[in-house]
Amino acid sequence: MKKLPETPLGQGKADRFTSSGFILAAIGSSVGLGNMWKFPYITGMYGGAAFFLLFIICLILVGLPILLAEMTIGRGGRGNAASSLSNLVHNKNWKWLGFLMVLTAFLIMSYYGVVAGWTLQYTVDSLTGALSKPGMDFEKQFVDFAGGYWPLFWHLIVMVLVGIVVGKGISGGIEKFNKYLIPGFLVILLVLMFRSLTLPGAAEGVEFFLKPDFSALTGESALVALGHAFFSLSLGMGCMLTYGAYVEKEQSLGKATVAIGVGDLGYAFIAGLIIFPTVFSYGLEPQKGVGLAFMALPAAFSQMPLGALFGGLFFLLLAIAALTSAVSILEVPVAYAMNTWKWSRKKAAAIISTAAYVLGIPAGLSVTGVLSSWLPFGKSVFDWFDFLTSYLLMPLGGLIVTLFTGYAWKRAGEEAGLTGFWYKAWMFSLRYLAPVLILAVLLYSLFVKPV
């Protein structure tokens, strides 16, 4: 067997995570807009507490086993999201399948940066009082903002920031970035949770979020919950696989998986205790959909004492979540470029972040802007990016990981440090449970209109 490289660079001094730095970076990757923006509105649309319980089940039975598999492949293969697979079984066909995850991450980065830019604009507008004007039509405000050209500026700011962090490397950039932002993220979360729970009528929102009504569940709810488990943990796009390549051999991947899962679920839980009490306190609709964060909640904050401050903190929370996830997403194609084309890290970060920004311009202009009337096959450019990545490519990437770890790579258990019952349970999920459910999500995505 050939000697594997120390990191995806495969040259020079190894640049790796510390044990705590890896956990924080991985939690930063998983705790993104999926938790703070998407999770609340799909929970509102698909049954509240019953959907949340379903999401927890999907996370444990499918999400965490695939998360462990991705990190194990990365650490074992010591390559990028494509080369790690072929490094482990010496079959180039797996490298091409792994490249799908690199492509997925690049496509997600291009439109994810658009939404991250919105959060920066709304943070500034909230803290300056621009979103606290009496009688303001917040739906029109969002439509006018997203339809203009300011989102392109904020999208650029996001890509520059993320490009700089990734360009500084693992220990000096990504780990340090998350060590500052994740604790700050938690503090803001707790402040907002306390404020939301003390609002008049907050108990109704807590009940909606925590008291299950199983009659509200449907087969579609289960598939959406499973799809969100992927989105929430950043699975199927190579993030955790790439991060795994920078992990020391002494790090327990099993314990890391549990820590990341608990962190991801904990943040989603607190997000629900922020958003639903606020929504119910001010008579808003939890089924508002994608507009919940950018149209409904600003209306609530505008009526709240010190609303400009708490609204600003909320959107700052979204911005931090978006940026920590964006860093992990950009690292996937950057590691691929360094490994494949021998680019320096700074060169790879600069070129790929620029390319992602350019590709994201039509997505940003298609929300309510000049390209919003162009609807190829019934969807806007932004919606096509979201559909192709979240509902097709990410599940497909997860399927590749499950089949590779469950069938092609014979030493997965050894690398993961699992034996006995836990190894058998892991293999059962990867070989049988996860592939069947992922195929169900793919069929649902192809033949049923997704969220």
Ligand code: PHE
Contents of the next structure:
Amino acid sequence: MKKLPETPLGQGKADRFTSSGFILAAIGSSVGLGNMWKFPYITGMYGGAAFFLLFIICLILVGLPILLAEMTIGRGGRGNAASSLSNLVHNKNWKWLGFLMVLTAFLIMSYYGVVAGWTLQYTVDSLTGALSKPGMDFEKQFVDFAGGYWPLFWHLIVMVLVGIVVGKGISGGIEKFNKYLIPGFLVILLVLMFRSLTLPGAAEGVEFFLKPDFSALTGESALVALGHAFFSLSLGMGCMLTYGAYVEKEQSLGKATVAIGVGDLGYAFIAGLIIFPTVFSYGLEPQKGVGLAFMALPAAFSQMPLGALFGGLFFLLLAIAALTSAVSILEVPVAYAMNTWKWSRKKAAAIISTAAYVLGIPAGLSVTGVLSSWLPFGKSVFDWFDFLTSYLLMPLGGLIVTLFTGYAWKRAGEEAGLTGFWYKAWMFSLRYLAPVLILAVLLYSLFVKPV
Ligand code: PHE
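Same protein, different state: after the form predicted on its own, show the form predicted in complex with this ligand.
To see the whole picture, the full complex is given below, headed by that same chain.
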């Protein structure tokens, strides 16, 4: 086997994460819009604490093993999401399967930036009081906003910012960005949690979020929990794999896996303790997805004393969550372009973020804007992006990772530093449990109904 290059790029001096920087960046990637409103919502809907328990089980049995596998492939292969695979085995065709993950990341980047842009606009609007006019109709407000042209501007700001951070590299860009934002994020989160739990009637919201209802646990809730564990840990699109390529040999990947899992779960849990007490305290209905974050919550904040401030902080949280995930997504195609086409990091970041911006424009305009009535094959452009990536390409990417680590690459245990029981347990998940369950999620979301 050929000797592997010292840096993922095989050129220049090694640009690596420090060990704490890596954990923060990986938590920054995993904590995203999924934690901030999808997790709380599906927990409330599928059985509260009972679902939470199920989610933890899925996270441990399937999510964490794949997370560890991705990081291990990256560190072992020292390449991008495509070449790391083919660097490790004789069959070079694996890189084409890996390339699928690079493509997935690029597609996700293009529409994730749209939503990140909304969070910036809502942060500014909350802080300036534009969202706390009495008697405001928040549904109309959102529909008008997303249907207008301002989102194109905010989307641009997001892509420029993310492009700059990624262009500055791992230690000087991505690591620094996360080092400031993730602890700041925790502080704001705790302030908001304190605020929401002391609102009158907060207990009702906590009850909606956590009341254990074991009768609500069905096969469907298991698949939803599994699918979300996957999305929440940023798996199946080469993100953790690419970050793994910048990790030092000395760092324990097992410990990193546990830290990232606990971080992801903790942030999601606190988000639930903010959202539902706030919504219930003002007698509002908990809604799904976009409605919850951009309609129900602004309505609650508009009635709260100092609501402009708390609302601003809440949207700032969403913005941070989205931005620290977005940099990890952009890094996947950027590392690929640097490796494959020998582009400099800055050039790769500039060209790819611009391309993702352009591709995201139709997605942005199709939510409630000019393209919203154009429904090729029954879905808007935005919904197609979401459907293709979350329900098809990401599970497929996960399957590739499990099969590669479980069957094709024989030295994964050595690179991951696992022996004995833990190695056997890891392999059991990667070889049997995870592929079967991912296939179930894939079929379920294709043929039953995506949540
Ligand atoms: N994990 C992020 C979330 O919970 C989403 C994400 C998916 C980020 C894939 C990066 C890559 O929202």
